[in-house]
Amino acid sequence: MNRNEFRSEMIRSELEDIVGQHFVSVDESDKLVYSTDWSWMPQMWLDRGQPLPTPDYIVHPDSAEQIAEIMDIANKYRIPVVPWGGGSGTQGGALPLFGGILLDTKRMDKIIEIDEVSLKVTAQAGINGEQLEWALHEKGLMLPHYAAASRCATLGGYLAPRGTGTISTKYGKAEDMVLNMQIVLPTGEIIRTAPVPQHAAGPDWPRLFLGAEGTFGVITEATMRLDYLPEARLMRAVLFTDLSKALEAGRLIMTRRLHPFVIRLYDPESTRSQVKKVLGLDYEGAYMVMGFDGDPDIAALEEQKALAICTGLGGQDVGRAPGEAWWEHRYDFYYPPLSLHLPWMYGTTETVTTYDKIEPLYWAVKRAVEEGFPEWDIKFIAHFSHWFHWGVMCYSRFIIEEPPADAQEALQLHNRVWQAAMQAVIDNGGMINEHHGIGLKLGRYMRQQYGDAWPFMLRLKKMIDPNGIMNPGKVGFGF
């Protein structure tokens, strides 16, 4: 046994002191689950036959106390951690760049209480996204972040990147509706936010850790925010041949403060391609999708004046059937076998900005990703979703049916067409990402999206962090 073998023993020796010797996995096939998320880099490289960096130790914790022992042994010998909630993300956010420890949350999977006087639940940060729902349903409830990976992400997946669910222009992202939590800090400290986010003792400190993606610690237990169930739920689709006057129609809807729960506005290649795929509706334009929902008489309403705003503007009513038919069918797009999917190359390339620059920055992209790379035939769609009373967020994609079949260049491809759509985001005003998150894929732009702020935020890591053991090489910050 050589020095690193025999480290190597004694570090796992103690991890099972803490969570038990059935709760700390060395073999290889553990080690390459979880080599790979759900983005597409991981993926291609490992469908080439490329290796995968892999974890060192797999942990399993059931508590904070033990991920907070978890973290003196990681400080001690000096080895990353990374969090592990569902494996769903797709910019690499949990990938195990440098090995250590990959600390999966999913023992962790209690509901302590729910409130129903207050309507707010406190659960694990573990527990999985639809089993949570479940749930709550039983009760008349219902946690308003419906987000298209919640049959396989965690509480603490919807709030370490910030998440956005499909119903969040009425209700909210997932930070929206977060009211306090508990948090390991990498130093193993066990600490609590305030009971309530909206106060005056303070400035907002707990907001460092939404969106941080385990880099500044592991959101243990949330107190979340829920909401009843709605009594009614109607769905409507108008269809738009000018896709500057649907954009129109959805400011105009929210910033008139009508209060749809969910507005998706496809542009023509999408209407083309993706709804057509996955519903079968065979329409030509800019397809918008909008729902209302609570008291059957006030979503009436609210309903009947945003159609007269979108006819107003030259969109034709197409029925409540069409609207029905996405809402049945919305999570679809994104599992197989509709979804995008290897060999193809793809990238989600979102971002948000506000109404007077919507329409420029999107067609800044369309031009970037097909006009700047002739010798491959790129395909680049689009939908409008996530609409807040000041803009909007636009999710695009990139496809290429035929990408190189070498690994390498396979991935330097990946890497220039997500260059050429981030500057074109950055130059045109607009956020590298709103919901995903940064992980690994976007980290290089962090320090041009903030410019002077960059270097306050590495001091906040080096702060939060003193020996960077937190998912390192992730959200911009380094080893």
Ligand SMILES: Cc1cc2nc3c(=O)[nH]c(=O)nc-3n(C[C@H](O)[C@H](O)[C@H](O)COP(=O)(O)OP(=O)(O)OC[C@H]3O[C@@H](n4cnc5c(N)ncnc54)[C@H](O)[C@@H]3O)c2cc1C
Second form
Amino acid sequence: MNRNEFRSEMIRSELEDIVGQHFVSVDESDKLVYSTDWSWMPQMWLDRGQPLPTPDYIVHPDSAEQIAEIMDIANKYRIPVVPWGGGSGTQGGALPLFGGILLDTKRMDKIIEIDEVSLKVTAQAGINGEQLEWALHEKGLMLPHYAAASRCATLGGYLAPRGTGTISTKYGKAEDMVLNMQIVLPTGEIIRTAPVPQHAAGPDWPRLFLGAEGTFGVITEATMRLDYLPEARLMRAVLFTDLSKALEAGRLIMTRRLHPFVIRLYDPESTRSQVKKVLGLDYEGAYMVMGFDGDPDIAALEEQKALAICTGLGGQDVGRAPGEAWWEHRYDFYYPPLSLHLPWMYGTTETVTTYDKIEPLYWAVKRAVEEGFPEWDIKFIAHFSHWFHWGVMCYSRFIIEEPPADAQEALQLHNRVWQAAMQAVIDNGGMINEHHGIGLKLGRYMRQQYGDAWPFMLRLKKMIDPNGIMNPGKVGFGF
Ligand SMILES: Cc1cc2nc3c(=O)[nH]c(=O)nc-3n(C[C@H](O)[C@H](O)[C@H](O)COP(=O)(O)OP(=O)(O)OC[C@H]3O[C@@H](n4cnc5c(N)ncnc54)[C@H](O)[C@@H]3O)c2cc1C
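Next block, the form predicted in complex with this ligand, ref. the form predicted alone:
Up next: the whole complex, starting with the chain shown before.
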């Protein structure tokens, strides 16, 4: 046994001492499974028969205390710790780029308390999103983070990349729902944030852990705000010939403080392709669905007001059925057989900005992608969802159905398209991401996104994780 093998066996046995032999794997097949999340780059790489970095140890802890002890080992041997929830991330955030310990949180799946008075749930961070939702539904409650990924994502995975669900327009992003968290820091300390987020007892430091994507520590438990399941959900669809007018309708609905739980506006290309493929609706123009929920009378009144705004701007009310079809099939867009798939090349270049900038931003990204690569047949589709009082997210995607067969060529083309799209985003006042996170894929744009504030973020990282063990190479932090 050479020195490296000896060290490796030492680490393995120390990890087994903490979680038990059964919960540490060094099997090659397990390593392969954990070498890719849902992002296109590693999936393509594997699909083309290329090897990926794999973890050295896959560890399944069941408590914050065990994770604290694992951190001690990682610090002692200076090896990476990569938190893994459902592995459904699309940015390469959970890739074990430098080996080390892959920390799968899914054994930490307990619901600790459901409080039906204050409407909150406390659960371990590895709980599956859909299972949590089922338990809440039994009590007439919901965690209104309706992510398309709920079936395959965890509570910690909602929070770590600052996710956004389908009904965020009324209920907020995952980060808006969190009341408090338990976190294991890279130093092995177990901390709890204050019981409630709205107070004036010092700066809002707990938010540092939202969007850190596991680079600042492991979220092990969270208390989330809940809502009652709504009595009514009214869906409606409107068709616009002019995307500009449709965006203005959305802006007016939001700035006049109506409360749709969803507005989803598909650009003409998306309406023509995606809406037709998934919902079978044969429309030309920009198809918009909106939904109002809660008390049936209030929902109906708000819907009527929103509809008046839409028709006043030239929108055609196409009724409830096409809106209800969308609600019924809202996740089908993201799963086989209708989702984008290999060997295609695709990427979701989603962004968010204020209302004054959103339309120029959309056109700039579309132009950068469609016109920047004349030698390739690139499709660009987009929809606008997750509306705020001040602006809206644009979920745009590029698709190349016949990309280069060679893995390296494919990767380079993919990165060039991303570069063109992200430069257009930054130049036009957008954020490089709204809800998928940064992960590995977008790390290279963080310095440009944050400018003078970036060195401050690097110093924060150094302070929180002095040995650089947590999820190295992600969110733009070093290797
Ligand atoms: C079909 C599909 C649909 C999707 N729809 C949506 C959507 O509607 N809205 C949305 O926001 N996203 C969506 N996503 C993206 C992604 O699934 C979500 O961000 C999801 O919440 C990630 O959760 P996860 O448990 O799978 O995290 P993972 O992929 O396992 O991890 C994501 C990142 O979080 C870190 N992490 C995970 N758990 C912890 C923890 N406990 N503590 C600290 N860091 C942690 C990881 O290290 C990694 O950096 C979708 C993805 C797919 C494949």
